[in-house]
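Starting off, we have a lone chain in the form predicted alone, written out as structure tokens.
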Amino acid sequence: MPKFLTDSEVKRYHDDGYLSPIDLMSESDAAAIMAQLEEVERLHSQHVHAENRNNAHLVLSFLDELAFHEIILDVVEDLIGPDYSLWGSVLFIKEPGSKHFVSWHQDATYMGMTSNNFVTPWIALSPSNKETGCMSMIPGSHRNAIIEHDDTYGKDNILTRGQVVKDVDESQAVDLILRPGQMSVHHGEIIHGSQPNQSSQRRVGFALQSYMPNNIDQHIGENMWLHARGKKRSQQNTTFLSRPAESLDKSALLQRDVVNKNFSDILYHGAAQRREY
């Protein structure tokens, strides 16, 4: 018996490849997890700038606390079983009338692992809809596998590559509305997308990409894991990561810097250009 999904819910995230909208905490919660992070933005920005966003919940207490959110837990334990690890986390944000904006991707197409079958939550911590630019899915195309991608290193593109699936049916996309404190889970093998933000507004989002059970591996680059829940991974070949003590500790820098260094290396693996992010 599924923890806090339904059955059917289980059920829709298998044949759609995401499920949405999942409540996962007030309005007043998410705003006050934003006002913390602009809070660093205005006061450390070095640590989390447009080119630093990865990995943040590596060294910032109140992510960290985000990504071991009971609800979070339960829900990707629904989806993928009891024993999983958290590769990594981005933070994806949209300033207002930017034009930045992410092309249709799967995002297992770069990672380097042995098997696609894991999960991302996306935590909304501002309005995500269509005006502030809102992640859109493609139903079911999760199970076509990994789809041809093109790389256009886009100015104006957040993904590392500006990796593109092409002739994308978009009248089949489904736009995951979101209010701050709402989540969405999407499979790593789903077509996705997300267009500028036209509003008044920042659209700040927070992925935890992804949890993974302990029977994935990392391929290119090194295992780096933070264990989540149940039975920890084989320790052979395997790094373990650290929660941070507190935010912006020294330990907890130097560790982000190693792991977003081999982030980087699996990411533009083979690429024919590397940009800073």
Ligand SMILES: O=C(O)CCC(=O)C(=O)O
Second form
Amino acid sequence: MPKFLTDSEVKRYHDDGYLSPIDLMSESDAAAIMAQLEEVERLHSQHVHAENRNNAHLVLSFLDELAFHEIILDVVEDLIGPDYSLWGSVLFIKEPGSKHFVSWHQDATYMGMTSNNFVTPWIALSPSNKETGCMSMIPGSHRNAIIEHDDTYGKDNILTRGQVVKDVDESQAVDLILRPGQMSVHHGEIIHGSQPNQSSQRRVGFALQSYMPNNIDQHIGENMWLHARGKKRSQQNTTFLSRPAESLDKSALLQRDVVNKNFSDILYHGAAQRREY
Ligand SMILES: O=C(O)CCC(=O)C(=O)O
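The form predicted together with this ligand is what I want next, because the block you gave corresponds to the form predicted alone; please supply it.
Whole complex next, starting from this chain.
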């Protein structure tokens, strides 16, 4: 029996490649996390922007706690089984009125994994809707394996390479509307993207990208994992990451630098350019 989802929700995830919305916390709890994030942006913006939008859970206690939120861990267990680790996280922030967008893509394309059967919870810390530029999914597209992507390096495209899958039938797209404190989950191979933020408020999403069962290995780059639940991965060729003792702790910052260098080597493997994020 699933721990948090219903049997039909589990089936829907496997059929469609995503599930949304899932109630994770109250709006006021989400606002409290957002306030902590905005405080870090005000005082230490270098630790959460550009390349450091990646893996902020390794240096900020309130995002680390989110990565270990009981509901998230139960949902992930329902979808990929009891033994798994977290590979990374990304803060996807679109400022009010910014042109930033995310082209149609499949996450697993450049993650260098031996299997793509993994799951990403995406947590809304502000309203995520058509106006603010929510994610849209192409249901069932996770069943077609990886499709060729073109690397465009588009200026306003917030994906590393501006990678894009061509010929997507946009009439099939489903918008994932989330209030602050709700989340969606999506499969590593689903085609998805998002439009610019046309509103006067920020759109802030925190993607735990991704939780993966222990039988998935990195075949490009180093195996670096944060154990999340159940049995630990095999020790062989694995660096086990530590949770931050406190926010912006020196050893946590040093560890995150190493992880982000590995992240960049993986995501830009074979790329014609490297960007700042
Ligand atoms: O936040 C967005 O608009 C896109 C996020 C995304 O592509 C992802 O989490 O895989």
